[in-house]
Every structure is written in C-alpha cells, then in structure tokens.
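A single chain comes next, written as structure tokens; it is the form predicted alone.
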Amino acid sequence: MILLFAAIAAAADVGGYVRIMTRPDMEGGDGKLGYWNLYGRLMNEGPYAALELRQGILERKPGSLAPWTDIHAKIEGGTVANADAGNGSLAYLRLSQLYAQAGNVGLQDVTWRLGTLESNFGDLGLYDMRPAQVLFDTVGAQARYQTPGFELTVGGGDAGWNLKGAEYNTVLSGGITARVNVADHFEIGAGGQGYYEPMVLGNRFAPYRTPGVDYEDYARGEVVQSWVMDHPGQLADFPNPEATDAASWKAVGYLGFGGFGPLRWNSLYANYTLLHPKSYTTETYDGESIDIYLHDLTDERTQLNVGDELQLAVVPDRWDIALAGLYGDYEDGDNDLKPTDDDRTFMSVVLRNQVYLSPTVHLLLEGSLAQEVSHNGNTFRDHKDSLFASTDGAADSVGLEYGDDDTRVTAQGKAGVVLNPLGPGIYTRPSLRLLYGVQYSTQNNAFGNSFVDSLDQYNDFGNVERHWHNVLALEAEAWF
C-alpha cells in the first residue's frame, strides 16, 4: 500500500499537515501540559501528520461548464520516531479518506462524491475541534451544490464501521448542510444527520435490550449476581436478549460574520447530539461468562457543544488576537447515579496574543481558563489521600464515585517566541516556537503520568501531590 500512494503521490497535488514537538517534563508527565484540548489546542496535543492527495482524472477547466473528476485520498496518524509512545510506527496510521468525486455531471454546479464523506461549516481553531461537522462517520454517496453565495449538500451511506467497529452491523446514515453567504461578511448554516440500525434477527452485534436491568447494578457490574440471588440456583435461565432497533441523530449550526474594522471573523458553532445506544458489555459470574445487552440503558445519553472563535486585528500587522469560548452539557437520562463522561457540564475560554516583533519574529501569549462539573458526585481526586475523603469521608471500594469532588477548575499560561517565515498571523504557517506553559488545577496531578496512586501499603513509590506542572516545548507546526 505504502509504495502505491507514493506512485500516486508521485503524480498527484499533494497537501498536507505535520507537528512535531519536544517538550521535556521535569515533573513526570507525558509531555502534555494538561489532559485535554478543553484548555486550548497549544500544548495539550501531541505529534501529528496528515497527507491528502489530490489525481486528477479529467482536469477542471477554470470558467467551463466541461465534466471534470478526481481522486482524494488521506493519510494521516498520531506519532512520530523519537517523540512519543508510538515511535513513528505505521501501524498508526490509517488511510481515512478516500472517495472519487465529479462536477458538472447531469446538474449543473453539482459536484458528486462517491466514498468517504464529511460536510463541516469550519474549525474552532483554538481548540481544534469542528463542532458543526455531519457525515464524517459514513461511506456512501454524497452532491454538493455550490454557487458564489449559497451551498447545499446531502448525502447518506452506512456508518455501521465507524459506530461499531470489528461488532459491525449496518447503521443507515444520512445527513444534509446548507449554508448563504451575504456580501462576504455575514453566513449562516444548519443541517443535521440521522442514524437508523435495524433490527437483525440472529446477529448478536445488532441492537438487543436484556430485560429487568437495574442501572445501578449494572454502573457495579453485578447484573448476574444480583440475578442469581433473586433467582438461587437458576443461573442457566438468565434472561435472553430481545431483538430491537437503535436510532441517533445530530443536529448542527452555524453563524459567521466580520470584514468590521478590527473584527477579522467571528465564528459560531453549536451541536446537539442523541449518542447511538451502547451495544453490551460481559459480566463473569461462577466462571461463565454473559452478555448483558445494553440499549435501554443507553438509549438517553444526549450532548449539547456550543463553540465561538473571534480574531482580532487589534493593531494592523503589530498586534492580533483570538478568544475563544467552549460549552458543553451532557446528559444520560439513564443514569443518575454515577459520575461519567456523559453526565458532565463544562465551559472554557481561550485568549492568543500574537505580537509582531518584526514580520517573521513574533512573541505568543496564550492563557486558558475552564471548569468542569460532574452531575452525579465525585469524580476529581483534589489531593493523594483522596480514597480516605470522598462522600461523607468513607471510601466505597467497590462504589460508584472515585474521588472527593464534583468539579475540577483549570488554568493554563503560555508564552514564547514563534518564527513565521510566511509573516505575521496567528494561524500563518509554518510556526516555529519555542514555548513555556505553567498550569494550575484543583485535581491532584492534572496532567498524563505514570503516578502511581494507590493507597496500598504495599505501594513502593508514594503518593505525590502537584497541583501545578510546567513544560518546555520545541515545536515546529506546517501546513503545505
């Protein structure tokens, strides 16, 4: 595979990304400021590459309403030799886009794609994310029609390998964007997606419910045994799965405006999303092992994202900023009893300063504040001992709750030298920095590590508590 995009490579336009960074950590880290992007992208990602390749089969004829069509393809993966876990190995890299596409076929202005799809309205760069994205999860077919001032795209497939990976059963996908431009300076788009998995039955990776399970037993993962205790003896009549069908569904938008004095563009973005159903998990229980099937217990877990991103110009070609703002609220109607991932509130706000010594020599002044809030009780270990003080200062070995807070508060300092041969703007590349960031948390050891933090007295190396983490970064960031 390796040699065949080279040969294509060789003969395509080729684009693409690369980061790469060394960032020794005094302190035990992994080289990451922070656990995640919550913070702002800068320091909290690591190594990355991307190449998108572009075969022109029938080559665009500027101005002409002529056929055209081409081949993309998309490699990309997280490591890099030297500087991180992976050690570069292309065994994580994945070919994640690949589809053929056509214009002026039958409709006029109309560019069909056949492979991959995705429609976005833009990234929140600050923390590189894409709130407003549809279709990025599905194979299938894909029009976009597009006019100076207006876009619409439509599209479906199957997302059944996205969803549920090696477990694969189909999930009909389906989706649709729109977005008007007025005179260049104002825009606004929406769209959405919906899922649809079948009921198939037989297949054990298809949508099943298992009947009379109490929630709680299974956040424990004690549905077998509290089963066999109302039931003494009669393990092998465990109920069976009943055969069901699973829906989800996304909905986006999108506001955009600027070309205001020093307002450069302000952008928008907002999803709220009903996550698919979880399909089971396995409990062991006197040595056999059953499946517990879970789309009833999973079937309410709903997500809403709200992002803004502004630049500023503050003083022409001296002086740019960027703030960004992130919101997000989770729910699980299913669950109110254990603290997880999608029974969270969070909000965050990113500022760059980006000051201009001269053209090429910039100086970058970036801070981060953000909180996050667990809806069902402690989840945040605020100090080592924090085993001895959770809910009314008794630990529950084999309880829900894993820490002595609900909320963990975040901030995050970065300030350095940045060489932009292309010249001044803050997402001018290629970037060349040399970087310190301090942060501060109110969750012990707020940063990836190799902790240990058990409380066993058999624990050789101690526990530590760090509430602050500092790093140095050299790193280099191009987009070509």
Given for the second form:
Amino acid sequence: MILLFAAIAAAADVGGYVRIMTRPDMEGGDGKLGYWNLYGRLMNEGPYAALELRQGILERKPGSLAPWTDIHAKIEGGTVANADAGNGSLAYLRLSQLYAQAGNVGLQDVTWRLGTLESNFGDLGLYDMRPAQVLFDTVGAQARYQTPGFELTVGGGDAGWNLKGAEYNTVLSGGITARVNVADHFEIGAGGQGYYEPMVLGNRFAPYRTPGVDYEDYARGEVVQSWVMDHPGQLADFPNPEATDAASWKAVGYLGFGGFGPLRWNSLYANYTLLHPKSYTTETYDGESIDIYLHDLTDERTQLNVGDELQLAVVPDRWDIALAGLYGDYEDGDNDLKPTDDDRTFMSVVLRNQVYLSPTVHLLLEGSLAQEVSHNGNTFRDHKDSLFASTDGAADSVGLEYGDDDTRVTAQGKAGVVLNPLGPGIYTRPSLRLLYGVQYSTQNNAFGNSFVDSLDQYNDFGNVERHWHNVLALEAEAWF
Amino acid sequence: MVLSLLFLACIKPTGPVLTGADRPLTVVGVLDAAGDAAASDTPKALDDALLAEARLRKLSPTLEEAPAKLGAFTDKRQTDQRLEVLGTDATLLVETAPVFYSELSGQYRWTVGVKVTLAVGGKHVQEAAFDVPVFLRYHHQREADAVEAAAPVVSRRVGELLDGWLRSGG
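Form predicted alone already given; the form predicted together with its partner chain follows:
What follows is the entire complex, opening with the chain shown before.
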C-alpha cells in the first residue's frame, strides 16, 4: 500500500469538467433555449471545459499526521472548436485558480492555502450557481480547520485585480465561514466577506467621487453636457474628482438536512451583498474626454439571493427528482430612473425528473417557470414592433426605458434520453443526452439571436412575432 | 423512438463465461482514510459489488467479518503483512485510500486509490493498483461515500482480475 501511494505521489493528477453540445436552431437562435440559467442550466448553457492539475509534493499518508502539500492549477473557459462563436480559441480560456496547500504544518487538522482562495457551502446544481460563496475573488492566504462535524475557514488578501481588472487598485478582502454538521443529517453554516479599498491620493484608479453629478445625467451619458449648459464656456473648470475610500461586504448562510426516507438532501443558501462601488465612466464632449467618478452614484447597490435545492429518491433506483427554487431581489438606492440588472426582482422554480429504464438508460423530464420584474420601468420587448414602444407604450427616443413591458415570464420544458455509463443518479456523469426543449416567453424572441434591434435593421429585415422556441440538442457532459 | 429506448433498456450486459466451480474465496475490503488513524471497513455497497463479481464467476465468496481484522490492519499497512493476518486460503484483498482532491465545478472530487490483491497460499496470483476519480454532490459526504461511489469501477476491475486468475487455471 505504501508503494502504491509513493507511485501516486510521483505523478500529477488531472481532474476536470467538460460539456459540449450541438443544438441546431431552426428559429434563428444561437443554440440556447433561453437567455440564462434562471430557467435551469440544462439547454441554457454553452460548451465549457475545465482542467484542474494537482501535483502532490508530499502526499497524505493514511493513518498519519505527517505534513502534506500539493499544488493546484485550474484552466477553464466557455468555448470549444466548432461549438460556439469562440471556436475554441485559447483567448477565452484562463488560469482561474492557482494555489498551494499544506496540511498538518504547525497546527493539526489545519489546511493552509496560498494563492487563489475560495470557500463555499455548496452548489445549486440545477442552476449552476453557488450563492453561499466567499473569497472567490481574492488572492491571499487561507486557513481551514476541519474536524468531523466542524469546519472553520478564515482567509484574507487582495481582491483588487478581480474587482478592477486593468484599472487595479488594492482592495483588501477578508472572509470567514463556519459550518457545523450533526450526524450527517443536519448542517448549518454562516459566513461573510468584507472589502476595503483605501483612499490613494493621486492614483486615478483609486476611489473618487465627482461632485454635483445628477443621476439622470449619468444614466444618459450627459454629465459633461449638462454641466457646460449650466456653466457655458467653462469646460476647463469641470469639477475635479474628490478622493474617498470604498467599502462593500457580503453575508452568506446555509442550511442543509437530509438522509430521511426519500429525501437525499435539501440545501438552502442565501446571500446578502452590498456591491463594491464602480470606478469611473468616460464622456466625450467637444472632442475632450472627461472621466466621471462614480463612487457616490454606485455605492447603494444591494443583492439578496436565496436558493434551495432538494433531491428525492421517489422510487429507489427507478425515479429521482431534483427540485430547486431561486429568488433574487436587487436594489440600487441611487437609481430610481433607469431599468438595469441592479434593480430587479426575479424568481424561478425548476423540477427535474430522471427515470431509470435500466441502470444506464434514463429518461429525463424537466420543467421550469420564472418571472423577472424590472423595478424602474420597461426593459422587455414583447412584440415584433416593440422597438416603436417604450415609455407608456409610446416611442420615446430620450426615455430611459427599453421595450414595452417591465415583466418577463418564461416557461421551459425539456425531455429526452440520457445514457449514463456509470449508472443511475441525476448528477452521475458522464452523461450523453438527446433532448428536446421548448420555451414560452412573454418576451418576443427571448433567446440569443441576431434579429433586428434597431430601426434601420427593422426597415431592412422586418421582424417576426415568436414566443415559442424549440431546440433539439445532442449533449455530452462529464466530470473526470 | 420509444421502441428504440425500450430496446436499449432491455440490452443485457454480457456476463463472464468463466467458472470458479464453487471454489471458496475470502473477500476483504479495507478503507485507509488519510485523516483517520484507524483502518476501517469498506462500505456495504462495495462489499456487495465484490461478492457479486465473485458469484458471477461461480466462486463461493465469504466476506471477512470486519472487527476481527481492523485492529491488525491499523498496525499493518503493508499488503503482505495484511495477507499474513488473513491466512493462506484464496483471498481477495481490496485496499482503498480515498483522498479529497478539490471542489470542481460544483462537485467534490475525490481520488480513491485502490490496490487489489488476489493471493493463494500467501502468494500474489493477481494484483492491480489504480485510482478512481469520483464526484460527490455534498460536503458532508466523506471517505466512505467516496469509496462507495467508486464501487462500479472497482468491482469491474476486480472482475477482470478474477477472470485472469480463472483463465490461468485458478
């Protein structure tokens, strides 16, 4: 046995996840049934590949408290040759995780991690979302104390590159999660993450506020124009930005229970987030580019996300179901004018049935129902001529609304055959699927498409009224 | 479509054609968890799958009862030491060592190291060492769940070893 593990230690271990599909779309779509995962991930996601390499330097030994250490590197991206617009270009892949871990060094039952960090309480599989996740945006150090029934993770570092990209400024980040498990039937967890971006005088990517900016002018991209109208001929005196600091935070919670009767497990996740303020936007007026700093215009954006998923073995080894729900309430305290993704409410429910005709041949049947409501007026186009309607159903070229409805209701149904070589299980992979999916949406052409979205295109191509969308899919998905 | 589905579902896997002529076989599973000082039993699902593979080949398997051996197996981590504890009858020893790998796209990936040894009279007649990657859905699922999830792959490899043994005159 020792020789076995010595052999394992010598080689890098490769794990990963892949999904690829072809979904010819005779109705002008890009192959996805609907716009996004709110209607269930199935048939609403594109191809994806992830490879995680793990190099053991000192392997864990069974029954030993000796130190161990390994290195992980994960490369992933959402494109595969001939399967999407990216055509498998490596430009769409990224080294998303790189970290070194060490255990039993200094403290027993503690795993140290340096590099990219993460701590989460689990996954809403039907949505492919992790609402209770912290530190995913941070590079730094993390310690996880883990014993049977209890886990505590504390980490901290810098989230500046994730939050600000090329316009980097240090954003200090710290997070903590704790989880308690009782007899493998009940789990509860809580945690949070805080961010602090210090004031740095002179650094134009640090947090600033431009004084005296009206939100409507910002929404229209007319801050400078409006100021010049109020101060004719004084563009050179446009107010300089004032330095400030910025802070944001996130709280997460988790409740899990299961192992009773047909209930395999139920996971309830929640998070409440104050988003980090944005940096700046650039307006051009009279040939001059001027930066408008946005701290005070974007520092009241909050998100509440609640998601639940349960798995039931209705008839053991014959019929399983997974049922999930998702609710989101996003508020932007600075904005009560313009519909945006920061000001909306959405809710959805997804039910997947998997019936096992044999251990490897399954039937899949999934349905979903979702509603999305914009808080600041219309943002959906319900009809083929909706580009002539926005505010109160009438065309408004200077209005901030888009479309003729503030609500989108979407229903989807998917059915087909699944071949699972490794046997029964909704999440058993690899899966080879032949699926048919249908969507009804109150929005016209509610799927990724290349239909007209401007008046000149309308004049050339016209448009069609289409609320139903049908897609056939051949898919393969695997974890390995 | 429906007919072809029913057809697919009715296809029976091809079974082994070799026969062990009711030869006795002691089957022993061991779980060596990285974070646990003591060796422990393998999950019932794996035990059942191993027994089923042996019975498919008309062997007469007996599962070694756990408590008697676990103390010795904790002290003796080498395969040969463990075989000595088990005696000289035909013995199938399946040693498993699950190690958590990482969270990967919403699943908990474990690597289950497996060493299978078929010994007769204290001599290895067949052996194989391999890793089985498995994916668990929940955080509270730990080592035993990982070994259980590996059972389909492990039992298949064990079946191949038994075939090899029987072909060589077992």
